[in-house]
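So this first bit is one chain, no partners, the form predicted alone, shown in structure tokens.
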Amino acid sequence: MSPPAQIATAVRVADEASWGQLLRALAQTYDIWAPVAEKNRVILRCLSPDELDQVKLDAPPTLLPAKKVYRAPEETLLRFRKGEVEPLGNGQHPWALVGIHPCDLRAIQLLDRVYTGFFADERYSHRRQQNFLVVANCLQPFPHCFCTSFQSGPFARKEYDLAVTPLFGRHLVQAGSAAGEAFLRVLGLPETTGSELAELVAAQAQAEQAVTRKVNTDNLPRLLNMNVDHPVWDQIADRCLSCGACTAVCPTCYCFSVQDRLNLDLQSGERRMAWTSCLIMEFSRVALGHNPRHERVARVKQRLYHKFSYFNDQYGQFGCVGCGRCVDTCVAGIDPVEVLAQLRR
């Protein structure tokens, strides 16, 4: 799958009743999926037509990420019954994702790499193709962001159809692809003026240098691999409750696993596909029970060493993108940018 192909577009402007009148114009066409606030946590969820009102451009990274509209904690690829077999389709109405972050944006970018590569997911593609991408700059980081470090925020910089910046009780709106620029077009929102996109320009370099928590990207790979046996490893397996809450919220891991349910009456089932983390014993268990990550240092080794060693190595970028939600997430407290920094003392 392509992305959408980057345009240079002026910055419109959208007051609280254009930027409503935006969002209707969407959901006329997509379901709309948004961050919204329930229960002091932010969520992202589908939103029916009437609770457009509820969307959050400033809220925290949500609790979990884009991938789940993607590639969801679990669902059904085919009913069975002896001597039939049916497939199930995806079965979902195009969607608009609203109010992402840049960070998403950039996780889901890092997907396409692993879905629509050599070894292609149709589901994932379709799923993918059909999706319209609003993303909300940030203005200001929340406290465990680091996405300076790998390039994938504040403000979004490639393969979205919109990009909002809340700013002054105003919406500057910049298209990133055609469809975004024609949905634009027809709905005749301003051009910012001079003084306004100043203030955007501004506005973008003020949250970069927000961002203060950095992870040292410089021969990280090397780094890794010259210190397999760092003292750092033990320390965190010990606190480490192999939980693997870190890789469900993030943005970025994609392991799964498939299972065939049998009914109780031994004719009929279901294939289920459902997430799973590296972090979990069972995961790297093979035949007669052998299991070559048995020991939970080699585990935290594992989930850290593919973020920012193997999956460099196979698709020449970090699989991380700094969104901080494993460091937020975490009950024992474990902190990526931390545990590297250790490696370099």
Given for the second form:
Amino acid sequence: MSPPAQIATAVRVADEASWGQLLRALAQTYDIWAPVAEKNRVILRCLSPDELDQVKLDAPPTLLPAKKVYRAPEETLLRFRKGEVEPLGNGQHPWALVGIHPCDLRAIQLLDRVYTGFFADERYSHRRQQNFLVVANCLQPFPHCFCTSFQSGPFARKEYDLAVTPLFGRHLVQAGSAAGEAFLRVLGLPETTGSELAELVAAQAQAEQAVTRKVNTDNLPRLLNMNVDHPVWDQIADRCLSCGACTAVCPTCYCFSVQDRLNLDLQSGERRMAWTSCLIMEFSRVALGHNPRHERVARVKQRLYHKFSYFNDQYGQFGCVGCGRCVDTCVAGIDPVEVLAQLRR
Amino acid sequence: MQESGRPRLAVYKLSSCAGCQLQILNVEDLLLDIAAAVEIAYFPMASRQMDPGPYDIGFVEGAVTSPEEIQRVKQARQQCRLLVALGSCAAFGGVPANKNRFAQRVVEQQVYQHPEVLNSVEARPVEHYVRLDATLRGCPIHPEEFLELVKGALIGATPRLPNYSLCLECRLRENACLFAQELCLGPITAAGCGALCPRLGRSCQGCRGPAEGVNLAGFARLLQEKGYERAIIQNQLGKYAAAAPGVALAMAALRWEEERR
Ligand code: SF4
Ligand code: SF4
Ligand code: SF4
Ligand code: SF4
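The structure above corresponds to the form predicted alone; please provide the structure of the form predicted together with the partner chain.
Let us now look at the entire complex, which starts with that chain.
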């Protein structure tokens, strides 16, 4: 359990009316992206100002995570005509993400490492810069969550502008950045002197205990590297369908492919990017057709080794935030928690 | 190419419903637009004018189901520089290949009053007899993909058509997954249709055939674990792609495992 010192201590209490006011104030500066429930699913989408009452703070994980805001599943990067290139903008309006889960917040930080590091991605960086993040702490984890293993939830610790915890019919709001603090001041939401901080600490402890799925992360990269031939890999390769769904929904999977498309005049066209996945055959194919991951077992391993070993080598952190989406999604029932546990048996 | 300098295009029909050819006609306006780039030299369904080969690109629609069609598909191969399977019948046997599971005479008697006039063999995909240069999937094909292929041929580049699982496409479009309620073939079917059926709340019927590298045997086993009967699995997997590589093997493995138990 984390020491209470890690959460911001100043707490504001917003009732239904002032929470609505907060959202409307945000919407004046930002386009609001938030989880909404529609057509029997929960998705993250951009809301118009009159839809703000649809923001769902206690929703299960959105089908696609926040990465879709910074990099849509398919995007046009530039247009060309006979050697002339027309670059497209980086996206217009600044965005606020409201109600994202703590694990998804952590995932954004991991994506930052990837996209704004040595090979900086201009569009991604631009979109991240004009960003306001309102995280919604989880009181009740969902069946597949294992965020506590990576300290990415169920309560957020840092790198948010605002954190909101819906507790006993009120919204407890904390600022985690100068921008967040300034925003609350302008809004005129007073700091509470009541017992709310203590309530938050208790709620956090309770939520953490409710996350019962765990990954033992002790020496995990080493364990993986010593078990490249463990029978569990063939067992899951036998079940895995190579559909790639698990990587599509993963908040930290960042792989994409780039493709040029010609228009009918054969002179002009556009360059598009689309998310792709190491689970699919063509992903690792190189010129002249060789494919180092031709065998399914190599593709299955790539995903889990990337999350729990390679990402660590490169960035000193695990590449999984324990959101459970891949488990929800996999029709074959492949579960990293279970696979990693088997390695220790 | 002929004196016109435009690539000459031919469209052949074997055993099929003509739906894929119709898709070509649906984009004909656009086709003429490709800088009036192609010459439609042989397309009996669209035009009475039938110019003799050779052709630059030939599209074959339909499964090969008779000795006469075997000859025709071999001739098509000789006549065309590039030969393309047009749709799932040509690519994977399509709906016609469903008959292969039964004895020829039995199916013929079920359908025709005078089966003795028929001269029919097992329904095979084009590639069973001749080499193909490309495949357009779907029942029917997607007009966009047809255009991609023609554009690719015009500039001499291999078009990149989706050859990964439909689930990837379906998830990226944020459809609610139907698998828990229905037998959806999305996990093993090739993307490229925009996840049309799941988007409309219907499970994927597999009309685009198996994607490259997917686990057909594992999928058949999974369906069985979920409680589907072998006959149902066979019907679904075989609906549009009975003759696709791997389908028969996946079913054989299932039968074998069942008998072993
Ligand atoms: S690997 Fe699975 S649990 Fe981990 S972040 Fe990705 S989707 Fe979430
Ligand atoms: S797991 Fe696969 S798809 Fe995801 S980031 Fe790693 S290589 Fe890319
Ligand atoms: S979702 Fe499951 S079956 Fe599909 S690629 Fe991922 S692990 Fe394999
Ligand atoms: S509805 Fe079908 S195609 Fe879509 S994700 Fe589910 S199994 Fe895959």
